[in-house]
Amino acid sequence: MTERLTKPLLAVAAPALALVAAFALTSLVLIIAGDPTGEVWSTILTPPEARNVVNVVNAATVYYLSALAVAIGFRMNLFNIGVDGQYRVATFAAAVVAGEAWLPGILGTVLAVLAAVLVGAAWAGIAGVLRASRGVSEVISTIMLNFIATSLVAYSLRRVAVREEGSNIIGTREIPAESRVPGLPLLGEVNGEIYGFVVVAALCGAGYWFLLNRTRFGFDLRATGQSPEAAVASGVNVKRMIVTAMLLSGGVAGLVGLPILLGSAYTYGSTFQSGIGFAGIAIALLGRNHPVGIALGALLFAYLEEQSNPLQILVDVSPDIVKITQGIIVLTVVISYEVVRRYGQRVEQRRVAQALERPEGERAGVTT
């Protein structure tokens, strides 16, 4: 097999080898719990609704930010668990930003975005900063960090919020209708709009692909991830890189719930969605830190979560084992990816050595 066909090749075969085990391994679980296989996987490969994969497609954009949240941290080799309480102090500040209406209309709602990247960003500063300058764990700083947002947040919450008549839920004030992001239609207007800021979503995407890939900052990260020995070797401020890491990762993090709290909920309150941080962590590892892979893995995520919604009615079946799934897929994801890469290296290194084995007149081309 030539090198032009191993390649693609290998690269296909890791997701499609998670795949298939996550299946073969979900379904065993299935079968042990003695419930009906067949009729789970009919009822979750069941293509959804128009309606429903409007459902999957705001999902995925608030998933997709956490993943890239995540994501810059991991290019560092910085692990940030801490994307769920910098979103919730994030989203949190924006809500009363915009809830204030200190700007008009389309000036609020970015005086609110603002808001929410400096305060995300701040938020992840912290823990930057002590990597940076007293070497504490980035993995223990942030756990703590969140912690501290969820006091925080709900201190904060008490001390400004507005409650709903006749409701225990309490909130931070409505955002304005002129400063909210209006929605996009997606199959027709009758099947529902996806979130507006799935354009920002697209476009943090795009920047972070650019960052990376084509910035010379963006080299500087990847090598410091690498090797921070032979980043210093080669000039790079090593601390200074850390505590730009996060300040990014936090910045991004900041806009995690920011397309449902100006898409659809116009308030931040005690029943504002949580958790979706953690979900970023399984979700850049399934995506290998790659904006294309990452807004594949979002979807799917997105896709098995909904999906999810009718088992317990239709094959009385927990909807929980769908979070046995997501967490089957990234281990195998993992698992996979790193035996299809010893077995590349395993080729690479066959083909090397039949090269070397040739006469030297025959090994035009070949590099070692």
Given for the second form:
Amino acid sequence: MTERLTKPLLAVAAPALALVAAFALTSLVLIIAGDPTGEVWSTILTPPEARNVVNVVNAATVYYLSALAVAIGFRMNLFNIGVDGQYRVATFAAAVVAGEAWLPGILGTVLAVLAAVLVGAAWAGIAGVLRASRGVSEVISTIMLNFIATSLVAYSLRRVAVREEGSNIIGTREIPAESRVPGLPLLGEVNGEIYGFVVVAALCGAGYWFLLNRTRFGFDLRATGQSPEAAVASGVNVKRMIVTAMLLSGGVAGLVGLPILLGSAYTYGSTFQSGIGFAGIAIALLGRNHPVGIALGALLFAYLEEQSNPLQILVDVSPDIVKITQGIIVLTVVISYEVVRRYGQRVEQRRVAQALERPEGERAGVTT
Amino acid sequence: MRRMTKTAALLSTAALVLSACGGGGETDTGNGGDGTGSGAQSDIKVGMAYDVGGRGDESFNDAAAAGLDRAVEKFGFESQESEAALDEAETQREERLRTFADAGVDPIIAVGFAYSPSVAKVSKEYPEVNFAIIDDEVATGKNIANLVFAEEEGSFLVGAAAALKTKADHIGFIGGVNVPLIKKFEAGFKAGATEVTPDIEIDTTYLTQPPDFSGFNDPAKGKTAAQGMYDNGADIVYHAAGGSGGGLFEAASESGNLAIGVDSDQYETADPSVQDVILTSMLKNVDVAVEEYLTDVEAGDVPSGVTRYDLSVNGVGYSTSGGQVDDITDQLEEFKQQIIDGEIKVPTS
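Please could you give me the other form, the form predicted together with the partner chain, since above is the form predicted alone?
Let's see the whole complex now, leading with the same chain.
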């Protein structure tokens, strides 16, 4: 009876504890810095207007894909720090493919998406192959590949870029109107459109859940992540799993920049958003690698960023405070899950110990 | 798995907090509230949207801030400020401009070419509000003023100064980030140097590639690059690298060589211990442009369209403080006149 109650309670306790702790710690930072704590929170917690909701959903879509890519690696005990480089190389490739309009209309879009997935997978695959064949840590190789991606894209961009007279921004050729992904004007035309890609992101989340929890492959992947030795014993080819997991992770990473590219920017240029891959790591941790958890984490991060934007204008506090809050949330989530896990363990041990003290006949009821 | 989660959490938290520190700097010193310096009073509220680095970057953003401060002092404007975050989305730039507009701010000054798409978009949503953008002439409209500079002309003159002063016939150029804007500095510098000494040796390097814009704010990278150039035999190095230039001055000071500053008169703003290595600075008078724009706003005659700040209106130039170029100012003035008269055409790329 108590077990049925404590389990869900503990599951809710961890994130709640984390948010309360993050709230308290951020307030402490604000107080120490001498900033108006109350005004900061009231600005951040003001209900967003419709157009801000659209922005939050759009930003969350991008973060979601990024965190999903990271989570695939995490489940296999691979730390893919390279999502940032993977999505930039992939988005650039997609921008060129779609911009050159080799195929008309929707076919061009499909080709661009395929190009992005393949390029992202290939870029991550390099790290996977290095790990499988030479034992190079994927942490090191993906970081290095991020730097190479930056240089490669910057160089290629200068080769293919078109530049308007008088502009200081260079970018790829603009994607023709018929190859763009239309947005969803769910909250009215004036408030902007939600990226059509939000559907793709949701499908990716569902696919991720199905693949990991309902297929043989997913089981092998999780098993390899938890204990490579045990996986080998049960006939899993660990090296192939490493390469496959990196390819999958990179393939999803390839999608990260596409909502922006096909939904609003229509060109890849020197001001295209960077750093999404790193936000993805934090969000994957926050969401505990669970597709729904990641969605909540992505929404939370996007919400905090959107709501902090006016801080400097309205309250004269640097929006950097939100970066600190985000960092604290990630830390407190990890810590509070650990605390709750240990607490749960102790409760469990006590219960088992109590049960064992009881006479033989009553022990049948214990389920652990 | 659990251990990795903890490591990953620590790493990503550190990254978030470090980026907060890096971008932050002096943000809180902005005079956000009411900028009533003198007795003057005005109903005009000016909004300034800085690029990454914001007020306190000792470079481009600071120059814009200086212009704003002078206008606030003179006319008693109210001013509000906000700065871009590293790795932000396009929508965040747009939203920043909308927040200003919704708060009754008019005019809104966007500092830096990164705002070009967002100014183009938001200015249409608020046709009654006036916008100004620095370093961009693509975003155009009835309510947009484009303040642009002939960086190549000023760079030509400091290039000529470097060629006249070098003893090794070997000089260097350090660009912050490899973007077309900084290419203009490089092109002008090279043209000026080769005008004086056609076979002069010029080393060129860029600290970072886009989208990594840290090259504008990383003195350590600037120092390493400069040391390499001095070791390689260059004796004067010019930088167009914003805050990274501090590293160049240190390297010049340690190796007993000379450096050329950029944007503002860096002889005046740099640390006194490195003042003597600053031969001259290429002046890009963003502060003058901002102040003039706001002066027109005060007069009720809000400018729109492109205003080009070149040598002929002293929008760009070179500094003479420190006295190190006193013996060649005649030659430099001659070049300046030739450029103004169109006898010398300075390339932009």
